[in-house]
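What follows is one chain in structure tokens, specifically the form predicted alone.
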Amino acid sequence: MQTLINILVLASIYALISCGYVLIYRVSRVLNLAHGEFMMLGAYGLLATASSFGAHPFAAVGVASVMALLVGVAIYFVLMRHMTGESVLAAVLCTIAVGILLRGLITLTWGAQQHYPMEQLGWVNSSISVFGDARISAASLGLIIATAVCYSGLFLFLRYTRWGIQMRAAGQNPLLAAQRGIRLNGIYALAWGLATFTGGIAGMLIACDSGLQTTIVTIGLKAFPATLVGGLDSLLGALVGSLIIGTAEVLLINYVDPLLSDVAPFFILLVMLIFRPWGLFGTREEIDRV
């Protein structure tokens, strides 16, 4: 049972990060390779607000979450908006440059030492007993709940709200959407904002659970294969791909060799790229074009 809990926690981490990759690609067809850095920025944003709102932890979390959303919107309007009409490769290289810049700024500001935002918030990451001997930390349980809430909210938002329907339309045919009066810049900015918001939430919860260092960015990198395995333009695929990658990692750690767990996501990705490069639930024509 403990193995099942560990799989669920790791899959939730990857799924919460992966939905940001999917949102940006599905709406604007940009592959954001700086998403791991945005996740890390959200975690350090919580560290900054925790020191400022230490007596009001929920206010600190709320401010950090809003900051994460605004960062995504700002990145789009300041930088990515100018990539419209440019080649796909140019936009991808631009996100790589942004990621390198963010990583450097964070290292210069906070250094490479370990930080513990949860302690500054005055919270205790208690261990909770579930199903007999199996246990889960409070932050890990928060990750699972946050993933369920985010995905449920996104599915409902994209299907039933005006902005969500416009996002789907912009992703399917931007030219036709623009002719119908949809403001593409606003839709793309919203997609970037939601992606950095969900990524920031993931970073905050990971930092609360296991501490915060700049190496947290590698988790965002390992979530990328989960996105590709499921399909770059599918939220359901992100969930399934995250479950596959999380299961493989936990089983390797428990029953084979922990050192192989870092290799497993990319090995599974290579196999998927050979046999089904558009992913389990991805759209074949869209991925082939890219």
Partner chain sequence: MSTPATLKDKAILEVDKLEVSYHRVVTAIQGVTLEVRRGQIVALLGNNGAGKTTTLRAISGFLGIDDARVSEGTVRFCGKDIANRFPHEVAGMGIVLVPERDKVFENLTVQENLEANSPRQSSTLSRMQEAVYAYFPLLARLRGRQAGYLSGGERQMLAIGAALMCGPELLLVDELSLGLAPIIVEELAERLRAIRDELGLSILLVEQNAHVALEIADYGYIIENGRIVMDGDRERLTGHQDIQEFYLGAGGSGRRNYRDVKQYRRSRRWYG
Contents of the next structure:
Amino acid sequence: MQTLINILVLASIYALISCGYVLIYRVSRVLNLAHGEFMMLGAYGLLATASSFGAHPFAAVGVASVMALLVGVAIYFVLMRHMTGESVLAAVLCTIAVGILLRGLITLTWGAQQHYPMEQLGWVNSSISVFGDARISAASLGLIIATAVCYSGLFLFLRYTRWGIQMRAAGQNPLLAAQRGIRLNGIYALAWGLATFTGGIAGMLIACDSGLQTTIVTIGLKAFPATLVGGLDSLLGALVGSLIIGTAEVLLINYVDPLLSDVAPFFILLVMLIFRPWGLFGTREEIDRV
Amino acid sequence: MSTPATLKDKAILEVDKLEVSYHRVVTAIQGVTLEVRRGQIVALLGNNGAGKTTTLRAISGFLGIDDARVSEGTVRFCGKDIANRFPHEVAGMGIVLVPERDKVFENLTVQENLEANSPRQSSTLSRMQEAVYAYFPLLARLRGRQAGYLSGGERQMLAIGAALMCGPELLLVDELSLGLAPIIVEELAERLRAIRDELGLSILLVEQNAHVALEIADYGYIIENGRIVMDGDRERLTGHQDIQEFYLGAGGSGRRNYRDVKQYRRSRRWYG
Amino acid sequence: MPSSSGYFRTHYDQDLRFIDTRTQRYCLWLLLAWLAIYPFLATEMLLDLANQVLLASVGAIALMLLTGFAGQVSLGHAGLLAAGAFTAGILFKEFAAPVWVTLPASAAIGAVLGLLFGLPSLRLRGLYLAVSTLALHFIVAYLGGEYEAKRGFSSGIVIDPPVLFGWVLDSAQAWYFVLLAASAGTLLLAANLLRSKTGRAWRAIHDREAVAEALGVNVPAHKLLAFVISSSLTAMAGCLFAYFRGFVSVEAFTLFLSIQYVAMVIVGGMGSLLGALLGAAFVVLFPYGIEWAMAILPIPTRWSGMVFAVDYAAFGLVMIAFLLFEPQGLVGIWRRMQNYFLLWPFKQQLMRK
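Could you present the same protein in the form predicted in complex with the partner chain, rather than the form predicted alone shown above?
Up next: the whole complex, starting with the chain shown before.
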């Protein structure tokens, strides 16, 4: 039972991070390899707001989330907008460079030591027992709930709102979208904002659960295979992919070798790339050359 | 034509001595001058590679993508210069293009295709949608179908309908007839004329198929090798012997000899 | 040769020649002479820097062949370096193998890995290929870590300096000449490959795969060949790295190292061997430049303890700057400077690609 809970928690971590990869890729065909850093930035943002809004923990979380959203929008307008029309590789490298830059800046600002935003907020990460002897921490429970909320929100947003429809339209055929008067820049910026928003929330919750350090980036990187296994352009795929990767990882930690858990996602990814490169739910398409 | 004479005087789109070059090297069209008046259907006819699409792109702001730009001349819409603007700006001003290929969002349903557009006044969204379904009743029945599964004719209808959703004053239609059965083309052309009459918008129709175009157009231009070689109203163009020969395929009085053809080539050089 | 120099090739032979004009030949001799006396003039610090640049240039040229010419993206370069280094380390530790065994062994391992890295490239392109090489990087790093852990070398493997023809390579000057030879050899090999049929096939694949195939290029074979050659060169560089440092640890081969190599290719200039050299020099010297700048600039004192973070941030900035403003890299700047002086006092017409 505990294993099941662990799988669920890990999978929802990956899923929450994955939807950022999917959103940006689906809308602008850019693979955002700085997503782990954005996640980290969200977490450190919470740290910053927690120390200034200490008395109102919910306000701190709210402000930090909005900040995460704005960071994405800003990154798009300042940087990624200029990468449209460049080769896919250049855009991806640009995101990598942004990631390196962010990592450096964050370390400079907050230092490399461990922080505990949960304590700063004045909350206690109590352990809740569910289904008899299995236990789950409050932050983990928050993670699962956040993932469910984010995914259902995104599904509804993309399916029923005009912005959502425009987002899908722009992702599918940007030229036609521009012809129809859709503001591509706005749509792309929105996608970046939503991605950093969900990523930031994931970062905050992870930081609440297990403390905050710059190594949190690795989790973002490990969520990436989950996205690809499901299919880079499918939200549903991201969900399923996260479940698969999460399951594999937890089982490996429990029954084989904890060291393996760091490579297992990439191993699964490799197998997937060889047999079905576009993922379980992705659309088959020709990928741009270098 | 049925257009009221009072509206006819005002030019809505004026293209003056337009020159477009790709990569700052290759000149695709040279000195193209044409005019669309309010409420008119104007046909731009020409063969493959004559410069029709480039002209359309210059108007709709799509040159930048291929590293092309308007290097000379002006494109004026309602008196404002719109050369080298961004596509969504041009669309926002009221010029909407129905492209030749990739004209619908294939992963979206018919309904969503209509909804995805950015109308100039958002209040009219649902009203426009009803109007589009009224013009194309077939679309209303296919509402929930994914656009990727539509036939060519249905796609064309959807593309025109979606373009109407943007509330255009000038509709640019690239190759209405491409790949469609003649009977459907006929129907679409009639529908276009009806829409024009009702909404009072202007249409610039770019066509290889001169038959269809001249059937509904009030005025026509013929473009060859990047230059306008002839223009005139419908009667003049359909009556012109060379047009009949080269664009309408009416052989008429048997074979003509080479000298006559040369004569045509010479004369069209002067028109340009 | 810049196009505005007034020198035009009028013969196919000229196209294949390494050296076009007499000036170039003199310059080359001068360069060689300077390279030969450099270690005797330079300080210990400068010599060490030169060694690092030369070592990095081998890997950079290898990556340039793959990415810049054959157009196959790889984010797993550090994995290949690690493979070479670990081959050397393991062979040395387990069998006390001399360098003339470990170096070819590294090359062989590199070639095999290259084949593995390359196999996905037959189906994947661009982004997906980059991702698959990334995955392979992690797997190789894992295997290295596993070896370290299982054999109890948790802090790394120590390797004695290699012995070449009775010489013990332990001085910086000796290393300088070895590395110079390695770098020059790699450069010559690459240049020769590029002017041969293989090189032309790679460029064709880079430009458009389908057309290359239609023109009779065996696309899968040439892609794999690119991977194999590049990887085996990289693994040899990794082997040299192991000996140069005298120490192998999986800590040294991070994803950041891969990115640094990609940055060399980008910063130097895609599709140019000179670019690979310039890029290698730039990326290797960059942290030292930062350190130097931090020493003389007034910066917050609490940053001085975090040189690596400043280094990270600055590195990211520079990469972004190059991607945004100078996609042609240092070579682009160099060519523009050449053109400027050749054409002076006329203004040069900028032609976009």
